[in-house]
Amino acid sequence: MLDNKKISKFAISVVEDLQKNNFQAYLVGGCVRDALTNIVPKDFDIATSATPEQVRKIFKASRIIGKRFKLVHVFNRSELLEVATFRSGDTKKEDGENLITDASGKILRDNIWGTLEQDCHRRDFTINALYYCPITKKIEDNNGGLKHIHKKIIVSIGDPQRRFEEDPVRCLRAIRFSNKLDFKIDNDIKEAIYDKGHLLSDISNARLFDEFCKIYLGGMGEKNFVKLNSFNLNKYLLLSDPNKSDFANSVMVQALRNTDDRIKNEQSTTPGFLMAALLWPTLLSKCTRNGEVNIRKFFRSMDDVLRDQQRLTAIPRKFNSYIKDIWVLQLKLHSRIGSQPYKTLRHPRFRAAYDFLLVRERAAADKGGLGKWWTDFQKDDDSLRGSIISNMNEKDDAESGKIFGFYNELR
């Protein structure tokens, strides 16, 4: 039995209001699964027999969204809940505009309403098909989800080969849930990932950006990265290929480890920083020849790299300048002559660029490099900063100036 103290009071009130209007209503999916596995639930989704239009009439603070999967957002001042109508999941049924699939079987639109029993069979994995009524405190389980939670295994509802054709993103979700819950992946699902993973190339870049954030910014980024790489799926989310070189793999792993640590320490994270770090190997590969970086190509290649990544995941425009600032500052961090360090320190993106410098140094196993210099320079002591700069001999200055031509320094 679940403890309602783990459940949002607002979510419970929405379920209660729907039931008072003579509709079935349950908390469903991740919030139930997480509560049962001792993870604090964050997102509370509700499944109901009410149609979107009926839900909209009950809750004034709500709006109907979506065409592919029509549902309702119900909100108050601090929370937003997704309320979805039970769907039939009957892909054989012909219903013109409400159920559309493409030639490969991928569901393009699914708005055929059904019963709770039908709805639970159209969900992806058994552990996500648990329906909890916070009023009666009973769980509806028609697919053995409770048993699979006990066994700690991810099992598909129905044939995973067909289910992954319907929605290839389930390949990514299986891996993410496996790492998040520390569950094993059923062998049939593993085979389906290998067989159907290529269909991810047909998924919209907007949806894949959403998956990118869930996979790499949820505190399990490094583990997800490693497992996705074992299934050869990173290429559908990232332009950089971790298998291209030890350098590329090391930088990407260190960037993800840094992000995971920040999440664990309850520090802020942003897709912009992570994207800048993960795309760095690709940027360098485009402007490096014979171990030397061509600065003109460096600047020209930035937009090319972002445009190519955009084809995979829809990076919001607000992050483009952020990412490019971090890249350019990697060059400026190597210039420590005269007043340049003070100008660099005042740059609004300095802190993010400095953090990435430390990531680069850890990836290169560089313990006595530039990072320590900038760490000391940031100390709030003007006389100390002046001493640091004056103690740099001419040879060091000359070498730091060469950074605009040498690849190894940027690694």
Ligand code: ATP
Second form
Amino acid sequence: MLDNKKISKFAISVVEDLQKNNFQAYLVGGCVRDALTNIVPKDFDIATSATPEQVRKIFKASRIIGKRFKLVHVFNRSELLEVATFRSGDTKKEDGENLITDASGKILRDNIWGTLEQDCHRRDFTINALYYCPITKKIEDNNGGLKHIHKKIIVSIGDPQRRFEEDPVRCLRAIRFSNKLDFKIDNDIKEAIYDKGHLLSDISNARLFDEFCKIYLGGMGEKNFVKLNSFNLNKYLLLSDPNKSDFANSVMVQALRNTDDRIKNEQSTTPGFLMAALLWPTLLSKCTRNGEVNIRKFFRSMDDVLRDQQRLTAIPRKFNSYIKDIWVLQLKLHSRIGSQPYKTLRHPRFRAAYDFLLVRERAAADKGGLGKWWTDFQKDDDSLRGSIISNMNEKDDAESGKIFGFYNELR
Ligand code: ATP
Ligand code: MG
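Now the other one: the form predicted together with adenosine-5'-triphosphate (ATP), given that the block above is the form predicted on its own.
Following is the full complex, with the preceding chain placed first.
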């Protein structure tokens, strides 16, 4: 059974306070599922019979958020909990302002309160609809979620065809959870993904950026990439190289592998680095003709690529210049004579650009040595650096500088 040691003390105290005020309250969703599958839960969601206004009154440090889906954030200095009121989830019973669906059945707003039993039905998968009371230590399981955890399978609550029409993002969630938990996906869900995946084109770019981060910056990026490709869903998250070259695929896989490794080693990651890497093949495809990169086109295409990607996933503005810096530095890394390498080394984004150079080299199985040159150049003190540079002659640099002429070098 579930051990309370796996649950945040703050989350337990919030459940207790709600219950003391005569409301029902449970931990629910990912934290219960993860704790039962020996994954350390990363955040805690609470479901309650109290309305958002009632929750807000009980906790001083709280605020009501959301319009489409109203809920309350309850926080202390280090943690933030999402407290959601039970929803009735009855999409047939349209109720003016509170529940709105569009012509395709997509839920645009759901703020009709309900009971615990009803709340289960609006959740996506049975394993996400387990309600745990940390005081009695009992789990409410109305849909067989415990059995499915035991069987390691993701099963939809209700007909997945209809559920994915209501919210197509569930297609992405099913794939993400199957990799995270190493669970199979039920056949009905697979079929619904094939049938309804195209509805993802109507989902807002902001929501898809959130999902992009969960999919690609959660430590399972490479696996998610492969599985999303097998369902042909990556096109809703990412621009892709129109030539579909092996190189494009390889850069993407290497970049994701690098990010997954960094997460495993508890190193920092940013969507900026990953976007720069994932969009690199698309950028090159726009400015390369007959194997040659046109530098003016390279610079002009950067904004086009970012703008097109923004239509899919809204990349927060602050990452735009970061991404472009990494791209431009790829050119500069090829210039190794005179004072240029010192300037490149001092650039605030040098480290990220260098990491990406290594990713590119790995993707092209290129042992050309540029990455190694920079590895040595960084390590040495200034006097040694001087000798590394004086060992470079124009011919060598021109060799590596083929970046300015030849596509192969850029790869
Ligand atoms: P993780 O936090 O690891 O992404 P999670 O299951 O906790 O997984 P959240 O997005 O935090 O995912 O949502 C919490 C819970 O809310 C889910 O477990 C599920 O019960 C419900 N939920 C979230 N998104 C949806 C959705 N799109 N459709 C139906 N239910 C959802
Ligand atoms: Mg969660």
